[in-house]
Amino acid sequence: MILGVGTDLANIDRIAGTLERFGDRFRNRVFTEIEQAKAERRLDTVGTYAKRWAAKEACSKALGTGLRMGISWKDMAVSNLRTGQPIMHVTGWAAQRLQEMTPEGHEAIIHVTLTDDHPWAQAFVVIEARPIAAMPG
């Protein structure tokens, strides 16, 4: 079942004023220490960082509290999979949300999806809940 949906459009040359403006204040508010060495290491660090801005946004949306209520940008991060697939952790305030939400006998399951043509980067974020699998016996 779906528990939450959420989707964001983050202006990429916005988020380059940001980063030029307040530099490390706004990398280390935002983005956790593997988000921003992902970037850097990106030809496009701009890009990867304001698409990581828009899936924290969607996440939050799909958590249905927006950025409100004690969720730290922190509380959300992407990383990625070998695939290249992106992949959202959720810890601190998100994660209590997250659980808070869960059905009982469920496990959630974010999906998230990145995608970039400039000057915009989007995300969506979809929150699932699987019925976790009785074991046999």
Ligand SMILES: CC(C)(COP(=O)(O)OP(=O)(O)OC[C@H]1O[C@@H](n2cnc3c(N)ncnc32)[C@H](O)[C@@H]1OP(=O)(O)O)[C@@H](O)C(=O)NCCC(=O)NCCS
The other form holds:
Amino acid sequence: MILGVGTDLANIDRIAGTLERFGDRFRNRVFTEIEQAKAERRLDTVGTYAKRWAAKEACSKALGTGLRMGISWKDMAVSNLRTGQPIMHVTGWAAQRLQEMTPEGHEAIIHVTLTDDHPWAQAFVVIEARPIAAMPG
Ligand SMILES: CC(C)(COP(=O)(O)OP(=O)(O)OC[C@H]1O[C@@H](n2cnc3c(N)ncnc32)[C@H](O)[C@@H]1OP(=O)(O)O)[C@@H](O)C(=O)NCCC(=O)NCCS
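For comparison with the form predicted alone, produce the structure of the form predicted in complex with the named molecule.
Below is the whole assembly, all chains and molecules, this chain first.
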């Protein structure tokens, strides 16, 4: 069953402006080390940050919270499988919220997909609950 969906469109030029203005303060507040490492070693550094920004916004919508004051952005983090497919990890408040919205006997799976085409970066997040197979005996 689907527990939540979220989407976001981020303006890459706006993210570029924020990076220029706030530098490491913005980077370290919003992005994990894995996210920063991926963005900084790419030619399209800003586009990579913008996709991950969109993913965090989309995830907060799928979690039903939106981005409230005081929440940690780094508790919603994107990494990539070897195939390039993005995956979303949640920790802290986001993991707690995910647990609260997951019905008993189910596990939650977060699906995320990203794309960008300057000046836009887009993310969709779908949260699925799958029944956990009953233990035999
Ligand atoms: C996946 C692919 C279609 C992306 O197309 P694109 O036009 O270059 O880029 P888009 O902006 O639309 O999408 C990029 C995002 O797609 C996602 N993506 C990449 N590979 C993916 C895959 N195998 N499955 C699902 N999503 C994937 C990533 O999130 C990526 O953004 P990120 O690297 O910043 O996380 C293209 O890279 C492709 O065909 N790759 C397959 C071949 C390949 O390069 N494999 C290398 C690893 S074996």
